[in-house]
Structures are given as C-alpha cells and as structure tokens.
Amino acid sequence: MSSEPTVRRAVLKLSGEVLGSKSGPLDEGALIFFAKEIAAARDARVELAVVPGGGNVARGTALPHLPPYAGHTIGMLSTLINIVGLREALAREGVPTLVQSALPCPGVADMIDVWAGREALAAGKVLLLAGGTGSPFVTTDTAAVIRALALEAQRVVKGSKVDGVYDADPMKNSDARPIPQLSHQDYLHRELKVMDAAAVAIAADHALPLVVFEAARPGALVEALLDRTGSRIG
C-alpha cells in the first residue's frame, strides 16, 4: 500500500469536543496536538480545509432556555472561537492559514469565498472554515460536506471521540461492533448517529466518501487519508 495519501484535497471535520478538556474549552495541549496532526497531513501533500464543531464552547441544542435560532447562532459563533485557537497553534508550527467564516468577523475572518479558498489550498495554506453553513438548524457535519463539494475535495474525514462507525453507541453498549466500511445508503438505512444523516445524504448524492476516525490518536489523521484507520462511508 502506498505511503502517500491518494487524495489531493480533503476536508477535516473536527469535533469541537476534542479541543476541550476539564481545564477549559480550549485546551493548550489539544490545540498543539491537532496543529501537529494538520501539519503532518500538509507535509504528506494533502491540501486540507478544516471545519470545526463548537460543542466544547457552546452547543446550540443544549441551550433550551433560549429560542432555537439564538442557540444555533451561539453554536456557530463558537466554531469561530475554535478557529482562532487553531490558527494560533498552526502559526506556532509554521503552517500558513486562511480563515473564512459563514458569519464574517472583520479583522478575524473573511466571508466564505470558494474561489479564494481554492487558491489558498493550491498555494499550500490550510483553509480554516468557521460558522458552519451560516444557517441555524444545520450541523457542522453538513457544513463540512457542503464545503468539500464546493472546494472539489475528494473526501471528508471526521475526527471524532470514537474510532469509527459502530452498529450501536460504543460509549453506551460494550457489545457494539465496528463497521469498517458501508455505503451511504446502508448508513442511512441503519439510522446510525456518529455523523449527521443530512450530511451523509448530501454526500451520497455526490458520491463523496466519508471517513470517521479517532481524532486524538497520534498519526490518525494521515492514516485516515491513507484508508488505514477508521470507518469509510461510501
């Protein structure tokens, strides 16, 4: 098997939860770790865009005392906080970045611009994409798939707390069995939960492969791009 990824361009959907710890929502060690993982993917000659979740800061669905629109907006803004942290960590690793957001923040992030994003990726920059889709009631999983299609990426890799897709929740069921590979349709038919169904449905329409892997294991990102770890959907 080749030691180099076969994908030229990919989108990393990074769960916000992996960026936090008991010490706070933005753990220094986690930021440094993921900056090194992203740098390693770039060194492997993969053009990488990153779409973070925001669950370590604020999850819109966990704010029932606010109107849903407000809660989801707070969740989208939380991803911008994560992007600022990742940008600084990547700068320490000498990795150039371009930050864009579906919710633009002058001086921090430009508005999403697909053409500028493609140019940045081709120039060797890591593209950091905040704000989800910019619309409430849409997950960052779906944002990652939409961005991948717009950027002409060949794959979405989802860095999660679990090491792949299981037939049941492995956090709740010790008998849960891993599923190394399945089709988009099979994933949807089984009503599995590790990745949002809307995201998988859109990926199915465009034959876009998805890989779910354990984000916090050293070297796992490059291995996911090599099809050596995690579960593949599609």
Contents of the next structure:
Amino acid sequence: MSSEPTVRRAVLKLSGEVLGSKSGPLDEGALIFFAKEIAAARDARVELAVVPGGGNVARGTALPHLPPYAGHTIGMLSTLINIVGLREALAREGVPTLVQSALPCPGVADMIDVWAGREALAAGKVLLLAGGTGSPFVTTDTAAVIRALALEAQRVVKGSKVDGVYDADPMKNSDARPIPQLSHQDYLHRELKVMDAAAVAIAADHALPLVVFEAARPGALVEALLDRTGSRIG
Ligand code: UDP
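Now that the form predicted on its own has been shown, please provide the structure of the form predicted in complex with uridine-5'-diphosphate.
All chains and molecules follow, beginning with the one already shown.
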C-alpha cells in the first residue's frame, strides 16, 4: 500500500486564537510551532496555502461601538499582522513563501493573484493569504473556502482550539459529544458553530470537504490532511 497522501493541495485555516497566548496577541512560540507543522506538511508533499484568522487581535463583532465596516476592516488587518509573523517563522524553518493579501499592503504582501498563487504552490512555496476575503461581514473561514475553490485545493483543514466538531460547545458544556463525520447539510441543519455557516454553505455547493482539528497538538496538521484526526464535514 502506498503512503502517498491523497490530498495534493489544501488550505489551512489557522484560527487567530491559536497564534496568541495570555501574554499577548502574538506568541512567538506558537509561530515557531506552526512553522514546524507547516514544514512537515510540505515535507509530506502537500501543497499548502495558509489563511490566518485575526481573532487574536480583533474581530468586527467584538467592536460593537464602531461602525461595522470599521470593525471588520480592523479584523481583516489583524490577519496581516499574523501573516508577517508566520512568514518570518517559516523563513527560519527554511520554508519559502509567497505572501498575498486581499487588502492592499504594498511592501508587506502582493495582491491576491490566483494564477501566481498556483504557480508558487507548484514550485514548492507555501502560500500565505492575508486580508480574509477583503470584504466585511464574513470571516476568514469563508475566505479559506473561497481560496480553496480558486486554487483547486481538495480540502480546507481548520486548525482550532477544539479537536473537532461537537454537538455543543465543548468549552462550555462538559457533556458535549464529538461528531467524527457529518455532511455539510447536517452541519448547517444542526446550527453548529465551530466553522462559520456561510463558509460551510459555500463548501456544500462545491462538495469541498472541511476538516476541523486541534491545531496545537504536534503532528496534528499532517494527520488532518490524511483524515487521521479531527472531524470531517462533507
Ligand atoms: N473579517 C472580515 N472579512 C473577511 C475576513 C475577516 O470582515 O473576509 C473580519 C471579521 O470581523 C472577523 C475578523 O476579521 O471577525 C477576524 O477574522 P476571523 O473572525 O475569521 O478570525 P478567527 O476567529 O479565525 O481568528
């Protein structure tokens, strides 16, 4: 039997909260850890694009006294902060990257260019995609799904604080039970929250599988890419 991964190209959505710690929004240890995880995925010959969240710095919905457009723009800009940290951590691991953003930030990131992104992936670079979708009122989960479809990736793996999809929030409910696999429609019908419903709805339309896994466990990223950990939606 071949040990070749069945996933050739994937998008990693990295929740912002796994990049920070109690001492601040960006934790250098976390950046180094995720750079090593991403390097291992590349060693396993999976082409990887990374969409960071921004929740470790700011989320639009957590800024209710600002006009929503301003809050969401701050949220999107937060992902640019994360991408600079990830880029440097990956460079230290010897992993070449191409950095693109949906929000213009000359000198920090190129603009989103799907064709250049595909070329970079094919050339062995990790593609770092900041700025979410570039539009307010959605989250980086939606950005990850849209980028995966544009890049013709076979799945989105979402690295989060929880180790999969549960029937209730496991952080708040000790009786919450894990759901190892469910359809997109079942996920939407049950109004589960670990992944944004808008993102799951788009993934459903395109039969794009999503995997939710615990990002901070060493080796978990490669396992998620191989369907060996986490919960699979679709
Ligand atoms: N955001 C947005 N449009 C996007 C992506 C993100 O307006 O396409 C804003 C939104 O306010 C969101 C915040 O940026 O809450 C941070 O992103 P997200 O909540 O996805 O981060 P995560 O929770 O994954 O760290």
